[in-house]
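Only one chain is shown below, in structure tokens, and it's the form predicted alone.
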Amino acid sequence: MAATLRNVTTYDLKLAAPLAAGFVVFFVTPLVILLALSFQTDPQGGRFGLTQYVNFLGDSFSLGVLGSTLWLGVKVTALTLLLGYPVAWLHQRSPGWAKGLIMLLVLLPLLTSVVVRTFAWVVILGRQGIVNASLLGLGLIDTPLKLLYTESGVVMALAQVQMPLMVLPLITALSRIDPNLADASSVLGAGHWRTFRKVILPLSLPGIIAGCLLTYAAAITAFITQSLIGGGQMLFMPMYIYQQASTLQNWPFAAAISVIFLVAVLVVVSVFNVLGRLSRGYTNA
């Protein structure tokens, strides 16, 4: 007798009862909790209202916090795409063993914790660092440069620790393009840089706009990078929000700082997620 499929939609929906439970329990219940938070008027919890919101928006500090944090990521974004694309563009033209050496280069950094790789550029944007002594070394400089505690700094360390993000979504994007539409470019008369700019590049958007999305919200969220090379002189939305709940003491005003920080993530997703369906139907054209 032939063995017969058996429909998924056909399966009890107490299957995913435990699956269901632990999204309860780990992330609805404590988002519950925060926002219930950020209502109280006052760290000792005796009144509810707006009044964090209000504080919040209405305190320019607060508000050019939550703006350098949103561009920060714009920057790193645009770094990280400016570097990771010809990365992806040199996997899919390398032969097959060059090809494992890129994706296991591209692979490596994320079997490294984060913390070790963001240690690494404190010692090569330091004083004594590596690119400061190449330019004593090499006479175009005659005192080391600042590099590190400063916002060019967090920028290039974020865009390094971020790179696989960009990489691994634009390395798929690319490998689903046929190439025989470039050959066909090429036939009628197309250049290199008309068939990418015509071609290839409108056919990986849906890679770029998802590098783009994991990439920039992993950006402004990373507080571990953003403390270590930003030090005490820049502060950003992580850090502020660490401040407020463990320095200070101010759960409410944390909790307010959060939820607005977690709106303003909400609609960059929001915007990538339109880009990507946009994208996909002019692929699909």
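Numbering follows the first chain given and starts at 1. Whichever C-alpha set is largest while still superposing within 1.5 Å between the two forms counts as the rigid core. Quick caveat, the model's predicted, so the values are computed rather than measured. Compared with the form predicted together with the partner chain:
- With a cut-off of 2 Å and the rigid core superposed, A17 has a Cα displacement that reaches or exceeds the cut-off between the two forms.
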Second form
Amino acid sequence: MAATLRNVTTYDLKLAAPLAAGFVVFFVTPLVILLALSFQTDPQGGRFGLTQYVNFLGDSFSLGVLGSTLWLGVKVTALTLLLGYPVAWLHQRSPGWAKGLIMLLVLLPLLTSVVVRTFAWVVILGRQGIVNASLLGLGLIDTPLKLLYTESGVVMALAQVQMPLMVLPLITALSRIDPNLADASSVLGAGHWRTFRKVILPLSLPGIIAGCLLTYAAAITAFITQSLIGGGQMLFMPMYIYQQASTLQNWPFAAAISVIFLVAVLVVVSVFNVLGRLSRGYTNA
Amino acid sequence: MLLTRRTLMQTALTLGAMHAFPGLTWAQARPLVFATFTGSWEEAHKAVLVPAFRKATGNADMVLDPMLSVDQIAKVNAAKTNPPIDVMLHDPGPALQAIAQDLVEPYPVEKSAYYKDLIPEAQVPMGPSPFFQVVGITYNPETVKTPPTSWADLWKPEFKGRVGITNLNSTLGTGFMVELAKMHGGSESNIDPAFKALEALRPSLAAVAANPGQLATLFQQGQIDISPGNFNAIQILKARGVPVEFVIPKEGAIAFKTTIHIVKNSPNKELAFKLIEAALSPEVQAQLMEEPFLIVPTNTKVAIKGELAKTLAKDHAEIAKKFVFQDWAKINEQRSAWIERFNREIRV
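Please show me the structure of the same protein in the form predicted together with the partner chain, now that we have looked at it in the form predicted alone.
After this comes the whole thing, all chains and molecules, with the earlier chain placed first.
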């Protein structure tokens, strides 16, 4: 009888088989095909080689597009963190009913499509938009400012669109912090600022890192917001890939750009992961 | 036949499966799939072309599947032997790509009742043109008091910061570039003058739209007051009450043939032919010429009337005079190089 007893500490791998099969069919296989395609030297098919990669990596313009896309992500992430942290902080410090309200306000944008939210920004930033109309009305400017089709416009719109991705992990991290710690800190003579810098901020680091990771990944791949607010003259990686694949039907080059973009994002993600591991050590110390 | 429990079960299961997955039965006879363009074209085809096709075929099954030309090519390319589309609609650039990639059948011209009545530009053996798109200057009549008369008006100093164009991803943007080149002594194979002219236009540009649809938004937002624009796109804006007008510049309007093709290996070739015939017929074209569609007919048996006669051309002879058709075979040869150059040089 004892011999047939199941060892409950090991899991039956067969249970994971359907998910694994799904991953292989819908994720791994397309990725392998993409990779194979990127090594084709010619859109018409034919020989394999590194031509597409050489074309991209040897071209300062293409590298510039990659660089500006990654840099755009940094700016958007920094802005969302700057604006999102106080919101999460407020949520943590509010009474129950206000907590619900803040949560609703954070979640509400998620219930609207990105396209709608982006179009709202087109209306807000336009020449006759809310910002320009009020500035003109107050007599602060004579001619409408150019806000739409600028990089700062893209950063603002993306920051708002991706805000929930930053605030939600922050709220989770902040609510895990024992409120007694802050009290203990002030009892020991630390002011609010010092308590925040020495206790709250380090303890919320996992939330900050998770939020930054999500916002960053979403911001650099946000095709719709980038092209609607940025217009046709600002080129970021998603539009570059679309242009090569769809308009020019140059699939091998599009595939190579995608692979390079994927690798670049993976590098950034692993940097975040390393930071996350360091922060865990820091918070436990 | 012996009625056993097993055969009964089999029949019941098959019937059940067919009910649950209707796609199974389509393997033999799926409805005709017509890939039209999105937006106004889809509306026009749903309202006029589809009913005409149903009447001509005794209510044959058909589906409209609206998408961009390039997406149609990608879809058919992905399943060449069993294409998911039977009839494709293409702008001139993608049409040549589709033909070069061997995705379309030659049109059975000798069987067609209407082919010979089409204007010469519309008679394309690999897929005739049921209509074409007309590009001229669009402007906001509230802010632009004297109507523009030439493409050169976009460079006028009073429009500084008010001009919109689209990038070269679109047929509209590319066609405009070729016209620019021609104005300054270039051609389909010599685009340099266009880039020089665009360089001079840069201070005037309020926006480079990512696609022609975005131009409409820009007019609505008051972001731009003047731009090259598509005649039919303007009609939608006008119908919504946006102040916008269309003029043909004295250099002539740029016309893009939109061609309609039978997809190679389509299981519905006969129906596909009938749909295209309906699209070429004078009845359908005359109906599409009226409000709110205002689509330019290519069948010479259709007398041009109404708004079209007023703003565009009063007959087909005038069309031949006022409309400029570009050489897209030449354009396609270098289009990717132009797009690349535009990416690099035109940053506002």
